[in-house]
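Starting off, we have a lone chain in the form predicted alone, written out as structure tokens.
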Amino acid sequence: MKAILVLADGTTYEGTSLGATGRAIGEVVFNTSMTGYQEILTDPSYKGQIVALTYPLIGNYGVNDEDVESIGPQVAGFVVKEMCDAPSHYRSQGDGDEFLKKHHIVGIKGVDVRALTRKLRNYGVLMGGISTEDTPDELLQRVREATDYGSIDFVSQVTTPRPYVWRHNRPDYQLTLNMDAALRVVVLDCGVKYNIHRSLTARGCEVICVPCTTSAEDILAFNPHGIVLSPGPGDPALLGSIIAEVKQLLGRKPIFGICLGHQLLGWALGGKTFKLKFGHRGANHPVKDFTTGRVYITSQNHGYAVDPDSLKDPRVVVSHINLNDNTVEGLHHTELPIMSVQYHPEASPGPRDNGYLFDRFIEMMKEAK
């Protein structure tokens, strides 16, 4: 069945149905990752976007029932070249083609993904629809009439309905905590990815999960050893309700900012963000700690940044920056057990290069235990 892809623009890009027929439309942004197209598919920071991946040959290795980052796939519609019908791995339960069907999660393949990367590169990211019934002119007017991606609070939408313990791999929400835990940490959950909790319980820290509605005064309640503000999708300056709970918590515990939580706590310590052109989406940019003047492979996907100029007060400090483009990647309180990264060091780029990042959040919450 034919497919189409057409952006705000007007460019129209033809090619094959992909997953489930009909249509989808949210921003286009591409991937430039290799491997991980299901964490990619299952990530909540893509909640609103439909993500196009620059590999040109996707899902040779299947699916499977244990590489996921939340309860499905958030994408609103999925782009490639190619997508392999016979994949090959001892894991694999399926194709990707079947994964998206049975998701509903509208795609298409045969694209020009290299082309589609260049105009983004170009002009931006822009709104853009995928469609197996509609005409280019059709589709191009839906698209023009959709809500803009910037203006919508798509945290809410991804968000756990209510607190659960993570426990065996999985949720569990009888919400039974273990009192004899060394280190209890709460996760807020602004569009969590399910590895940051195995990182944590790797390390032997209780997890508990809580929505992105939670009060501070609610999250204290838990008596954690650490709070740890999750990623999430969507432009940060529209999470006004949560920035003021972010607030309530500084300096009251040890915090981890991961992504758009390390956005969220730039906002509440004065600062400001601002949307990146194109954004970064891959698991190779390099950033450099400037703690250890080292310089790490990492895991991204966000399109704002934190402004550097914004950030007045003389404690709030850059500690990672991103050697593409000199935009801010990490975050560091010289006073206060503050830490936050823009990148995903619960990803496995290098493949492991960013697990330190928990280690060190876990002598932080050490010494102040």
Given for the second form:
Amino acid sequence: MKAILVLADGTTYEGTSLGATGRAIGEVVFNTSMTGYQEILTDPSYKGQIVALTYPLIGNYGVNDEDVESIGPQVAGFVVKEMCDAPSHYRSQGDGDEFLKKHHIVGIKGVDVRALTRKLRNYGVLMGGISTEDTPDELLQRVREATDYGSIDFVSQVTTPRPYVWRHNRPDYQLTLNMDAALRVVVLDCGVKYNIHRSLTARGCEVICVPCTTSAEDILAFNPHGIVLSPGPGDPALLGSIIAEVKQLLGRKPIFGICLGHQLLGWALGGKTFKLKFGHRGANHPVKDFTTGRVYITSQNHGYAVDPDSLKDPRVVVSHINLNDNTVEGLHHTELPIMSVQYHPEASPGPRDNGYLFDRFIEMMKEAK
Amino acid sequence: MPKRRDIKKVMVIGSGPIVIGQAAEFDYAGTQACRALREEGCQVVLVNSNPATIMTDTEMADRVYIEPLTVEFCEKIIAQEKPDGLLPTLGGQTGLNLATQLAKAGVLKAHGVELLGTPLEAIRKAEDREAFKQTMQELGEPVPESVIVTTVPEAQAFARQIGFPLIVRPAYTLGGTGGGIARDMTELADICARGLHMSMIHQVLVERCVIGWKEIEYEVMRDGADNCITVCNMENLDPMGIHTGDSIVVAPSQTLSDKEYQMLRTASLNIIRGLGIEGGCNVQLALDPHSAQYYVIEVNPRVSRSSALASKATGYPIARVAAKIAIGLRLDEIPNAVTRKTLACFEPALDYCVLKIPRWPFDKFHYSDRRVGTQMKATGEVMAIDRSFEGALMKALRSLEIGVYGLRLRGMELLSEMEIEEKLRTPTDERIFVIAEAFRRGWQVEEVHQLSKIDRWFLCKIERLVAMETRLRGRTMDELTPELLLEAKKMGFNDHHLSELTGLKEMDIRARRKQFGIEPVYKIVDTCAAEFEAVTPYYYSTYEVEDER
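Counterpart to the form predicted alone, namely the form predicted in complex with its partner chain:
Once more the chain from above appears, this time first in line as the rest of the complex follows.
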């Protein structure tokens, strides 16, 4: 079955239907990772976005129940050049097309994704739609009528409805706490990836994950040794109520902000964020850590960044920068136990060079104990 | 760390004569390095015995010596030129061995010449089998159980302990010369005796054979500040048991999940760090197709044939960057020559598929044994790029210049079923064509996989190409619809091949195709999957929508 992808400026790409049929609308972004499509599909930070993968051969090793970063696929739509219908891997339990169908994700294949990427790179990200049932004009109309990505609060759509403990590699809503754990961490869920839980648990932490609406008081009531502000989708400027709670947490317990969590910290520390032209999405971004003086290859997925000029407090220091465009990739506080990075130390997908940041956070919690 | 000011003159050792087991990659790497060094204001003294090289052009180096690559001659040149540093990692195994000998003979110390790039200790740890095994164990990286022997009975004692098959690898040889797989005591005795004879230090390694496992390579780089990156990974279509130089290789890997890709990437970076290499390094790993278990097979602490392939596959100039690192520059101080805006400190993202096929000399030597194994027999290679695996494979096959236009090789149709079975099990240079013939006769992917151990993903692709052959065979001009023609072109069928299959005239097919507007476009190899604008005109053709010329 034929499918089309239409951008808000009227550009139309033709292809074949992939996954569910119907119509999907969202902000169109590209990701340059060559592996990890299942992790990308299930990353809640892609809520509201149509994700195009620049690597042309997708689905080669199939899908399985383990390589998920949340309860299921989160993307609004999916664009690939080629989707493998005969995957080969000992862990494979099905192919990408079935997986998308099962989870009602509308996709399109056979698209010249490189042309699309060049478009987005030159003009910036755009709203767009995929459809198997509209003419290009009808779809363009729908895309233009749709609410702009930047004005929707997606965090409230992806956060956990109630608190859970991370146990046996999955959420346990019974909330039976292991009081013997050396360190207890509360993760504020704005769209967390499971590998953050796994990374903390592997380092001996008891992980309690709470909804994004949880108040500072309720977070502190768990008496945690540290707090992680999770990644998540959308514009942080819309999240005033969460930022207000984060302000209440500053200095009370060690805080580690990741991705959106880093941006929320930026706001809470008096700064501002701005939207990047086409964002950073991929597994090859070089980031310099000023603490170690070294460059690390990082996994990234963000469309907004902290404006360094907006940070007036001299105690708030830029700790990491992106070597491609010199944007802020991390912050730390010279007096309070606060650290944050704009990228994904939990990897999955992407390089595992940055696990040391979890170790650094563990040290921070131990010192504050 | 800015560029070192104390290194003003650098001696580069070339690789000597091109022999079987090379693809002229060292001239490519050496030339690139000479340019890079001179760009940084270094004087370059080049020594090579092979006049048929670009690096020995007088424009490439400040001083060129065409002399035998021996300790005696090099010492004289060093005494005459008094270079500050010696860069040995670009002349392949020859350059590396010579540098080792120069250091051991005390020549470098006597003349105050510093070994640049890879420390002597790292060369020893990577090349000396026992030291390699010990180093890997210290780094927590698994290696197959093995023993170093200097006599045949020692090897046989190990065989009684571990069982067969076992693999024999001589120390300090190029392209695995003198090695092989032993399936019983007699074979072991034969191969060991030969290997011991070929080894420079009369030493061979006998180890557990991981034949049939996935063979994966990583090209990694490290600078003096301990920044590490992966340039590219590659997967051998032919699983473990066939020398990488004799394998069809695809970049990036196709059958690895992110978990596996990152696991092996982490291991490779761990190794280059552990060895303290400053420059490029090639790590070969074996991955179990049925679990996450892997073994480190080999480390080349130098620029290699694989790095030439990785450079061309990604657009990332490994030898150039390695040379700059050797004189003290950091990865984040070297610009990415393709984008000019970003730095050499990143990992290339590919948005295409690259395929390398070895070119064997069997058409020149009719009586040679055409079987391929652990000893490299290829004398060259071809590379092709396309947006699909099928397209890249078909292009590469045509580039071999052996008179094929696709997967059809004359004579395959005469093979008996038994012969096909045997040829799938015991690979020769013709195996890819035998696989296609098996599918033409209706063999199942599973049967071919059981015999060849080639991953089903690759076999499905070949089966699909054969299915397209069938769909095209005997078609009339009217039946060549725009849809069918476009599909065939995307899979890499050229007009000549279409003509062979249909019996129609090639020129008529071309005219019809052009009438439908089915023409190739050209896309850029830019290291970054179009994320940033590229300034280098490095193109490949493909059947897509947008043309970037």
